[in-house]
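In the block that follows, a single chain appears as structure tokens, in the form predicted alone.
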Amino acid sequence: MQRRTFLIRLAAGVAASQLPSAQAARGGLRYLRPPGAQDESAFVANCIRCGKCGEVCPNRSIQFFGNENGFASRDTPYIIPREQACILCMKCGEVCPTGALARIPREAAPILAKVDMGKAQVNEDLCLSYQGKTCGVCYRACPLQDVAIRVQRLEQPVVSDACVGCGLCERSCIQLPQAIRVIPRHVTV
């Protein structure tokens, strides 16, 4: 192979690796950043990819990107709530050396004020409680009951603006596909 051809292919490969993958570009990868994360661009810029947040996570909910979300996100932490939701222990922010994840005390008021991973949305067409069969599993899973989520008759869930997007409701939903899903903060709908 000629040197020129090699260099052209190398440059094309580097450029392609910096583009989001087809799955991420289609919006197929729905993920959350850990609690206390800065906005997406600042988070990616400030995260040094040390992995400490994942090591300290007692629920093992923090995973790390390969190239599936683009080269800029490589080795940054994320959470897939349906696989393993965040339990809001706030340990990840305690070990973050750069402040990409803020230190937030594990108390209701600071969590409500500073954590914004996303917001849960209920699909009433899929939710058993809205179909006349009482359920309430999502409500019971929520660490912020009656603040982030409350229930109506037949345990119909209603999500408030106080939802921090931990994903425990989504993780616990017994419906397939799930009737409640967290829409990540970094995604506009």
The other form holds:
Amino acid sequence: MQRRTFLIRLAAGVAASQLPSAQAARGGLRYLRPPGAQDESAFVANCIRCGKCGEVCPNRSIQFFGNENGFASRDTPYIIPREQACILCMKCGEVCPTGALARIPREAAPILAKVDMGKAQVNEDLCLSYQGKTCGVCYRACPLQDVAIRVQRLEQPVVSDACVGCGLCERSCIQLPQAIRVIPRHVTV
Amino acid sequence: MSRSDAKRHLLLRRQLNKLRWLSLSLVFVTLVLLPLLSIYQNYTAAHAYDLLEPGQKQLYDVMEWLTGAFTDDPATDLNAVKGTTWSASLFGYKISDPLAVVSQIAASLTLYWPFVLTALVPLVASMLLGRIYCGWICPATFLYELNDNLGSWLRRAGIQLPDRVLWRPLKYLVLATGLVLAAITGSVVTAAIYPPAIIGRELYYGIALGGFGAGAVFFLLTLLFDHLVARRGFCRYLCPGGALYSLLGRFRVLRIQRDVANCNDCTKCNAACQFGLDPMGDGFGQECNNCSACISACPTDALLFKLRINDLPAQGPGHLGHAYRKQRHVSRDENQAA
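Based on the form predicted alone presented above, generate the structure block for the form predicted together with the partner chain.
All chains and molecules follow, beginning with the one already shown.
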């Protein structure tokens, strides 16, 4: 291989690793910010990418962006609820130095008042309970049972406005693809 | 070896560079250890020892052996030490890199005092001690110095590596550009081009999350830059944090100074200085990171840490050297002639 071709390929490879991928352009990534996060733009401006939120996360829910969500949110934390949902332990807010993640005590009232990662949405065409097969797994997985999610006859789930979007329902849904999904706050806005 | 020689070798200043290496290594080892402890904490939090793979069990056992003496509840207690040199939590106190604070202010255009205060200790330390962070703590310096040693071996093996002299204030331009870009994009972009922040993060990604990220590529490029453009080039010419620390340390109190009466012009200090400064000509300036390599290299103990606000003006050739004696003879001859 000639030196010039080698250098050009090296430069192309480096550029590819440093630039946003096509997925970001399609907007195909559905991710949550950790609990207590400020709105998306303030969060990106305040997060210094220290990674402590991920380090203290006992459930290993928090991952970090490469370039797939654009350069601006590189190295910021996110959660894919279907892979590993948030257990609302609120440790990430404790270690966040900049207030990008608010410090919220681990009690039902402040969590309901301040955490807003998104809101779960049931797809009745996929949900087993709505299809006549009693399931109710999402209801049982919910840490805010009977507040964020209720069940009707045949364990059909109904999500209320109190839902904080932790994603444990989506994580536990036994249907493939999942019949309940968290719609992130920054998408619904 | 005479007795006075033996005594001199035991002097602390001869060991300063080793002490500094100890400090750099400790920081780096800690940065490797923290992700491992984080994994261990996840295992303990999950009460899942029985479900672990053999390799994971080994990690669990080693970490338990390391921490067992200090804690009965690792899942909670080990959260006492978290983070990297970019921003860390130490036993309830948070401490952050001043560059992190400046960048966060630029990106968000707000002052969040609890965060600003976390940079107070490093800020004061840099104002008093100069680029002490660069020389004694920075995990990137640890790798850059190893990389520089590799460069020396390559040179010795006959491979020509350039050491261009670039425009030194370039790094201040990088710092300014980084902050302006942070303000424009509303995102802490300096975090992506600041090696110690990258190292801390990438070690965590690589060890705990199972793969290095895009920052690792950038860091490898800076290693190449040091070989292909200028020795320790990134620290000297491009590092935004180094620029900030240089500015903060402009009026530092702790400086290395040359005792001209003991200097014999051997140039070992200039060769030891990876930053390409001129200790033998009293040229330290705000770039000097007080690393003490020149002090340890000096065979006549002519370089010392001093408490001074300013560098000495150039003092001319050392009094133990040829040049100075020649000068003296010339002036004596002139006196006799007159």
